[in-house]
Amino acid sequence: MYDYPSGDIQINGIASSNGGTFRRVTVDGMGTIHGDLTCMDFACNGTCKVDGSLRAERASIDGISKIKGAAHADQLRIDGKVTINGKLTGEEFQVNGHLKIHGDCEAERFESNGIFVIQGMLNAGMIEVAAHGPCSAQEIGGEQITIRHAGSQFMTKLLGTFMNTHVTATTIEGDYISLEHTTAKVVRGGRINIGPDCIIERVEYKDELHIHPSSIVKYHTQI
């Protein structure tokens, strides 16, 4: 357990603060943190810019946050919009809003009911994605990976007319993989279920492979 000082940051209007180490940092208005920030609890309900890196045990973002450097949170919940220029690391992530990361994302558990764009690798022990819009990562890796489309088949077809609702990755690799509405060049793993509306160039499986008739798999092989 980190030994935090007793000081807090509370921003209710438009204000800025220097970085440092605090117990709680709360932004309900428009705040700018100049420098690296370390805290036990970070909560943003308005607009916040961290002009450095962020490290928190618990982070909750309902508004809009931009982090210039890397970010680390043991527990992170996003209901708003977050942009991270560096990498994101931690334990448990819950994404209900919009997450954009210019680097990698590493966690023990990654759950998404929103939209994410990860320009590096998404790596987690368990990955559960219910896609509400276009999601992408350069590579996706984990022990258990489940990607499904959120909503009914009717809404899927309706939304698909107006926007791309696929999850896109170059490579998806894991022990157990279950995919819907996914586009990938290579899917590699032990037990693989290719559900509806997937476009996969190559599947390499070790134990089991099931392919939904509505999906396109150009080549598959048992390794």
Contents of the next structure:
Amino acid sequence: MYDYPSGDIQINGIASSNGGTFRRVTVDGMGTIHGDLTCMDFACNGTCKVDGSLRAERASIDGISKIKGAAHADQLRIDGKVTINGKLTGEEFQVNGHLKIHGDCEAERFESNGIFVIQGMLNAGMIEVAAHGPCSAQEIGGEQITIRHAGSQFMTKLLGTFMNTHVTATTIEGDYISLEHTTAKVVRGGRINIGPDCIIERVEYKDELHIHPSSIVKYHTQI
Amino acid sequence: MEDNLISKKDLLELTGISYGQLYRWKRKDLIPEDWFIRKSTFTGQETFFPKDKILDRIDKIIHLKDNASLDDLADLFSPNLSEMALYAADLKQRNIVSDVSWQLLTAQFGEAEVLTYERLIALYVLEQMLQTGEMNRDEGRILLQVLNDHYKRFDGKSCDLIFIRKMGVATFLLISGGSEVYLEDHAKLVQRIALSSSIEALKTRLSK
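Having seen the form predicted alone, could you now give me the structure of the form predicted in complex with its partner chain?
Let's see the whole complex now, leading with the same chain.
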């Protein structure tokens, strides 16, 4: 797709660089990129700040990264903490750490095993969330949406006394939706399965609806 | 704001598409972001669309998607001018360019029924500069040549056009957007135009 030059950026220690187009960008320490960055591989194992937007074919972030602009990665894996001010787009995302996005998040496949806070909309073909803490998105939309709680029931209950481990969203819409431990105002879709511990104000479904007895659904209707 | 809105729920019912399809099309930029209008209703926040536009668009997508990939369709619907060509007659009809600029263009590059994106920009910039009265027609020819030869090299990145005159001799420069420029004392910077803003202006003119 892109014709990448042969240049790399490698930061070991504390350094900064101007942006540009590169083949591999590796940050093992503290790095600052002043400007937009386009690269094939982006790997951050320390602290990295991008003062612009990031575009990478593959990105893996194990440390702490802040991206001031928008981010695009075909393959993205987060094991650390990432803050993105713009929107995040791409194909396949795997979030094992902490992801915070001020804009929207769009992907074909979104898998989360950590915590995410998305102030815009989470839109993906397939969304699989195992919540380890308070996750939230303004709106969740996609084809297949699965939200479940992570770990054992006991641990969740224990953690639950300290912090809210629910996934919170205003609206959840999709063709196949399966929820656990979720708080939402409206859930809309084709086949909906409301599992344990959900608090939902309104459910609108087309084909099928199951509600677990421990969940609270104030109002549901077939459309 | 437009009054003629349709809610997402009604839209899906009317067109028979699923949530997944709608969201996929949004992801692929087949449906522009600003058509998603959020409004609060008694059930909480709901998404609405401009009715005529979205129905027309979905109709097109459904009919075209068997023959073209979603990415091709995205290009087709993209507001980006680089994918666009315009009929010369259309251009005159919309009063975007004057006859003078049109003649200059055709004298240089020959008559053309369809204008490509690059020509369109060149023509629009020419028109702008001629109208300020700072540039004469002969200089306009140089301008067209410069844009024709070099504008492509910026490859969609922002660039500024600089018009300098020194002792009556005119020169045009194309530089990457926002760069600083220093001139010798005798040279006069007549005009500096950010081409990206011209493109935007042109787009809004065309979308009317």
